[in-house]
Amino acid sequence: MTTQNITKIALVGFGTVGSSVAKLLHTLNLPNLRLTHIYNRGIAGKRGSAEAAFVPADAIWTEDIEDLLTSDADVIVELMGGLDPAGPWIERALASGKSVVTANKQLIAYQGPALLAKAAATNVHLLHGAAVAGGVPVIPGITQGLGGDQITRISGILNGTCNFILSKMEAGARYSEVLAEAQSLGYAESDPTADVGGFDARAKLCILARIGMHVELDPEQVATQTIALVDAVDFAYAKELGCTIRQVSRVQLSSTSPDSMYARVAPMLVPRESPIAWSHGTQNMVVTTGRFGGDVVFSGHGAGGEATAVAVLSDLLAVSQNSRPVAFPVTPRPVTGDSVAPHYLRFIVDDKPGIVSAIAGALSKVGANIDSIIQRPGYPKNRLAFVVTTEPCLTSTIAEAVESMGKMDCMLEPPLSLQILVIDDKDEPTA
């Protein structure tokens, strides 16, 4: 009889995800994985919590990270997030010969290649399956399952908080009310900027571009647009256009600059026949388009402790069995948020003669054509909401026209401009 090797695990962070990892380790009782160390601030409160009941009695609790970095643990599981101090701690762990499993999308988006090189240099693992889409196996699915294809486009919903908010608004709720609910449920932070502003999804999109399309993007150069400007009226008009509204993350080759990538995270009108429109609540969805394999859809819960813990535990099992992910050379690419797409323009105006003519003139001046004008009944003349959709044109062109329209005396609010997602089977980088 052979003795099974035990992989000793040290948790950095015992919050929602960390405690869920401890619970899954206890529940599944995997014989080759053992939780031996936990680092967290205020461990007295953590040790007295109900979640601590799933921690082995002999596990070492500490508020000193040195106790973990100098321990006999085989794997450091980093669940704190952020670039600092998590980055330096992970560097030290890798340099000392410890493998690392992390859910830290910001760190992997900004410093992933350098950290992966350090892991390779010391012959240890750095796995980050929980960094994108929580418990949905997008990262292993793309790297292992689609490594034999040539992915030309990645689209999807990468932030469960925004999907929760927009799904509720689609059903009639107000943005401020749903945001407060998301915060009370733990889906959104007290400062929700990273989620609603698109920065969380931007980091995840850069990770997917690296593993799926083998390109390195600077997250700071990826265009983002907040969902905070979307209102209930926009869902009413979107419905008339056969669409809904979702925060969409998308990356593909750029049509405006063949040597660069198009990448954008923004609320967009999504046709109801698109799989992206079917995702509700905290679900995440990723659609990859391959040159040979076509479209592949990954979908599931992207938020919550247990869903994310599933991905963490899957990475731990891979480390314990010395399973190596497929790796490809990665090329840095410049990135643009400019693309050819139809656009949705929503106006709130004090109704006066000549408004439509003035809007048409502003669009014509930049070479953009109107596709349709929609005005739902029931809005007062002194605060009239109506919509113009355009034929496909560059986003930068529309932005120039919208800036001009926003200066018109009749405008009560800045016009809202959203791309309309185009569904096609081509590799062309339309939005």
The other form holds:
Number of protein chains: 2
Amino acid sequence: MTTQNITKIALVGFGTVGSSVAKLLHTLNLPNLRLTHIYNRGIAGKRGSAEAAFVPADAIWTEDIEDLLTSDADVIVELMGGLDPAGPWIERALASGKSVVTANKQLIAYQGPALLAKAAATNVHLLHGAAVAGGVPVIPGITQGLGGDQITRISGILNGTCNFILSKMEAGARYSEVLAEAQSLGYAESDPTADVGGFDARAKLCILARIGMHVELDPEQVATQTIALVDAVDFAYAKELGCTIRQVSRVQLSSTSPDSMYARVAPMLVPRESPIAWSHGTQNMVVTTGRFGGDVVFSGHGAGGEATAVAVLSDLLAVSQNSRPVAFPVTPRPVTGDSVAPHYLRFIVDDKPGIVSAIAGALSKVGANIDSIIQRPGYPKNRLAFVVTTEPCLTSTIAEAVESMGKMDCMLEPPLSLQILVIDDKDEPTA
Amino acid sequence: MTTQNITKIALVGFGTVGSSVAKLLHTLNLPNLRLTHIYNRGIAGKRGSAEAAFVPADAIWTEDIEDLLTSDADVIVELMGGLDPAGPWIERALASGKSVVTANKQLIAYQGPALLAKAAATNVHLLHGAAVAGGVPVIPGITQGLGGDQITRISGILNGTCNFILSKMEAGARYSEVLAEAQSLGYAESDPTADVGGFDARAKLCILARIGMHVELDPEQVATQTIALVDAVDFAYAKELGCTIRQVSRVQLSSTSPDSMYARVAPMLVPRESPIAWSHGTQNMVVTTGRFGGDVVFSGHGAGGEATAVAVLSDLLAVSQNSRPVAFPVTPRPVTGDSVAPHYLRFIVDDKPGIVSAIAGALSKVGANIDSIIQRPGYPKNRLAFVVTTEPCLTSTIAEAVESMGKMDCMLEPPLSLQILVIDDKDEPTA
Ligand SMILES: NC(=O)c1ccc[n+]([C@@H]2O[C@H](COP(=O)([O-])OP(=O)(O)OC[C@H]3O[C@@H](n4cnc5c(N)ncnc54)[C@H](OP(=O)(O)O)[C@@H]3O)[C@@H](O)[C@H]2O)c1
Ligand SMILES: NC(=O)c1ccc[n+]([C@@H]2O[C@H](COP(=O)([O-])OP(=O)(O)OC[C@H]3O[C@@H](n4cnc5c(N)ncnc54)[C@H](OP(=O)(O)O)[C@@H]3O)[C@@H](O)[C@H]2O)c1
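Can you switch from the form predicted alone and show the form predicted together with a further copy of the same chain instead?
Now the full complex is given, and it begins with the chain already shown.
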């Protein structure tokens, strides 16, 4: 442990996380860490904010990034978000021999290996523990503690906003109401697409695949499915099937396409005994499945300024003590969102004779077998919601059938098709 | 990442974990790790075992530890257990400039700081990721990922054998039967005292307190209570109280004795909504409560040769890449097992009029208030089991009352007194 050297810290971005980092640095008063610079646009407003009270009086506030990049700061802490200008600024910092700590999952998902190579070239640190699951130490736990296993699958609840929405819906709320509530609580953005559409989670999934499975995936190729089409009626049917519904992010070796990885971020039916179903509210959870160590579960509050700042400060301690993570070579791998799984199909129809047989026909035409047909009482005949579950079958096959069924006259909405998670031996550490 | 250097590994102990380390080294074929020496007593038998097939043909098998300590091995992997001779051997290895990886929780609990100082003196590594929760990366997760928080409490299910026994009892088995089953499955030793008495778990709790809370506790001072006195009837009553029973290990700042830590390993009543209650079978679980990050849960299969070997191999990777953990100064702290908690008191009596009033009198004499009195139907009058729960009150105060009540004529067994875990806001990440 360095005891003499002071690590000088320059913050890029004084928003939710950035101001919490200042607060934690002030409150924890960790040895050898000193906040020296703060960059943001509109710095007058930031400097006048309540959070500014945590910033040392002698720190330099600036709207000019050059003031940081050319300073004597040892570490740039990037908490601004976005690919540009964050990416080029981080590159410059690394090239000039400054270490970087960031919570920027998109940047790390897209450009992680290139940036890590730049950090290696100048022998500095690039740490991003806050980029997945915020304050839950999934990245350090996997990197330092599971390198000795062969991780065959990673499943996670990686987006707190979606989990908040879906667990509130499980308890009876409607999608639109709970989205509005999440927005008013500051959990969801005014444009919620990145969260509900799965784009935030897929960046994190790619990072996890890299650090845990040593494969490099193109985030754009990871299949996503929005949670916005999940309805109260789906929770009622899921319950009958012993399940709940969560936005699940999952990566594993593809069983259908050799050398590819199956990766998908989508609302899925999750059996209630699965640890994945335990997650409530804004909680994050990651379950790794190892060939030798079995399932390991990490969970906790993934988001929020202070929880995320914990991960940033932990990374800063590592930088200041020159504690370097274990590294692995990574291999680029193609991705498919297709896998063999039982599926849940929900139909909203204007009930007429022959509908079930038409649906059964469409499924049998693609070779999918029906496992169950469920119709809860109480829905009006002219807007009837019912569900078909299938035996394990390719998602692409089901999609083909769903497309043809969607054209049936009786369909009042496009059918909703969700994968059903299966608990296999290795997937069930606890029940 | 070192790509040229080979790290030469000498195994001390070729038992359950040691032979699994050989298997994983062989199977994972990790870059730069080579098994060169194996020490054990009775080496002929070890060499003839099925597991020996995983050992490279050119490795040296020996019954003389000097062959390892004076060899060119870079790392000694100590998987023999016990304080002596493991301790002196590890000291010699560190002094001679060899790194050490060990799973020896007792040694690390008692002598960790002294050994770490010796490792620092010769600038080598001493890693012990397998010493707590085996394959669950609690130690690296806390060390590298939660250093930026202030952990105020750690609760855990740290002994798989006890958890196996108690979760089987929860499902209806009797203590003696399930202990015998655990012994035949190899989960429990023929002398189960270290497990059921809490001595194994308290060593782990002291290690967690050190790495997470930066306090040094004397393991001997940590209060323990055996699980052997928990009976089927307690699970029945616990259920009525919305709880189950687990061997819980817990450390937090004492509320009763300033500058002391409360630390205790004991069977406790755990509310069913607590993550602690989710643990089943041989699963391990650690819940850290942070001032800023809230609760973080780690869980998985803590024990077994292969799961534990995952932690050993992860540490070996860190040694071979010269990846050093973040370190903190630690402060010795006194320990108390006393805390203010609601208590569960179970009595087995020969029912006579006046018993409840005598019990109430004994409690009121020490100033403890009764919260509820529960008597399930179906117990014979001459061997009646009933339960009293108290309002929050010092464990030492309850113990005083229990001692006097134990002397009552009607008591057929000494009363059993257990702390009841309370879920406070911070303790409940998920429900
Ligand atoms: N919030 C969380 O719980 C959480 C969890 C994990 C990871 N993260 C990641 O942490 C990063 C920061 O998140 P946050 O929640 O703190 O966001 P935020 O509150 O929006 O903070 C971003 C800060 O950067 C400033 N900024 C943004 N773009 C800028 C630009 N082009 N030039 C100058 N200043 C700019 C913003 O200024 P204005 O105030 O003027 O907009 C704001 O102060 C993101 O990468 C996010 O994905 C956040
Ligand atoms: N098993 C687990 O799941 C687990 C989990 C976490 C941590 N650990 C820790 O890992 C360590 C090893 O555990 P284990 O389960 O592998 O134990 P084990 O199966 O009993 O293996 C210990 C090995 O060391 C040898 N040994 C013991 N004392 C010796 C001595 N004085 N001289 C020479 N050889 C000696 C034993 O030889 P014999 O075969 O001749 O007795 C045996 O081969 C212990 O510290 C344990 O606490 C174990």
